[in-house]
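So this first bit is one chain, no partners, the form predicted on its own, shown in structure tokens.
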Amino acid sequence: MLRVGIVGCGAIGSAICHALDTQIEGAQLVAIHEHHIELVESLITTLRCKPKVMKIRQMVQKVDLIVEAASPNVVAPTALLALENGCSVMIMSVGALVDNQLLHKLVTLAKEHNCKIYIPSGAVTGIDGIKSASIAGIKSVTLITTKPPQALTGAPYVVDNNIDLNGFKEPAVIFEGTASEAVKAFPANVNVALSISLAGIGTKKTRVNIVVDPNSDKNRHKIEVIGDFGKFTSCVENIPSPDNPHTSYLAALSAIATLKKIASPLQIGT
């Protein structure tokens, strides 16, 4: 049985215990981890196998795995305790790992306790043809974002650039620039654009264009690639979490999806 813990109760983190709690055969929610005293009480009323809330610290020593599903500030210390104690980790706020330092760091912890880092496709679809298609070589990935102004509400770039979202009248790019450049300009909205980087040509190579669109009530993400295998395209229509507009639903369906397969001794897809 893999024992979980999770770091983080906000729209993802709740859906992921939610799901440990009725779903996923082979895994078990041991332990919670959240500042939020009356957040994570309300949630364990709500579930039946009633996990422990604990610091990171006692955490490391019950679980097999901690999902990382807070902030991108939390990853780096929650994934080193992890990994420091021979417990593999999962990171939802992958923007963090733009630190390549940090990167580089959890890895080698990683290889030396044998452990496993997981990093669920999020938002997007079209992981697994990146990673297939980086075997023989590929040319240029570009990821075009685009989402309704509440969307984007408080990121860096929009604050710092005085856009005034509501002031959109049509569909209109508001950012290009590299990965590295759109996950620290949107940290909360362009995690995705790491995922992309670190499955085919990194952060420095991949293109990301950030489209407002004040006639939609969905978050898009279209994948463009191109490569010595040939070219595809992946586009994803996503309904924002009821609980977080910054936040995709599909993001906590690929968590779930990623704690089944690692349950699973089944594995499918690349």
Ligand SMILES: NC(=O)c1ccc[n+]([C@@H]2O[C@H](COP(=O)([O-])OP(=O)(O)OC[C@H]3O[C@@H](n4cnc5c(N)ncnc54)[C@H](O)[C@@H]3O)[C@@H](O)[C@H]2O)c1
The other form holds:
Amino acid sequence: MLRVGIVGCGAIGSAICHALDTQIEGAQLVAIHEHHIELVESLITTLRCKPKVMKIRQMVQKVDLIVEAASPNVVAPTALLALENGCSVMIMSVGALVDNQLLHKLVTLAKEHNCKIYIPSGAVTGIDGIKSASIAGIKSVTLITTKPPQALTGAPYVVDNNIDLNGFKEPAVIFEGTASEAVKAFPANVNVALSISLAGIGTKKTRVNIVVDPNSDKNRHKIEVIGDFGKFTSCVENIPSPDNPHTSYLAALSAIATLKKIASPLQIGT
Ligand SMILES: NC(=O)c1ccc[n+]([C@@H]2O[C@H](COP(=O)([O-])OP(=O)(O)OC[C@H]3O[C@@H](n4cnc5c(N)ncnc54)[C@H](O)[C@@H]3O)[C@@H](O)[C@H]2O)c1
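For comparison with the form predicted on its own, provide the form predicted together with this ligand.
Every component of the complex follows; first up is the chain already shown.
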């Protein structure tokens, strides 16, 4: 039985807790770490299994896998401690891995301690295709992310450039750049830019356009890939999570699907 601990029980973490409680054979929710104590208390009342609330330092001694679903600044301390203690990690705040030194350190530790680092596909479709395509040559990967104004509020790029998100009447491109620039400019919005880059041609070569669409309430991601295999386009129109408009519901589902894959003897998909 895979013993799982969750760090961060917001929109994604709480959905994972409920899935572990009811529908993931071979995995068990053992521990939770969340700094909103009222949130965690009310979550536990809704769960049949009764995970223990504990610090990450204790959690690494009790579980086989820690799922980070908190925020980018939680990734380094959590993942380093987990891997040093022989505990695998699943990272949802993937944008934190734009730091190449951190990524390299985590991979080295995972090798040394025979652990894994799991990065679910998150809010996009098409990562399977990018991984397959990267076995040969990939010429270009472009991500076009379209979001309603409320999903982009507070992003450093929006704040620094005094962009009035409520001033748009039509869809407009507000950002064009590399994936590494996009993750720094919109850390809570384009985790997917990092996942796509890691699966394909890296953060410096992957291109990202961000579009604000005042007439939509969905988060859309379109990925265009050209390579030796041919070309493909993958589009997803995501419903925002009811608990967090920055987060697409599919991101929580992808974490649950990854847990199921880890716990299952049957492995489907690339
Ligand atoms: N990979 C993807 O495609 C993808 C998609 C959406 C969101 N995300 C990322 O996943 C993370 C979680 O998303 P969410 O929508 O569940 O966010 P959320 O804000 O709904 O929940 C995060 C929770 O983590 C808790 N938290 C934050 N810092 C903590 C700390 N230091 N210790 C303990 N608890 C802490 C918060 O109290 C909150 O309850 C975010 O970083 C988000 O950017 C990734």
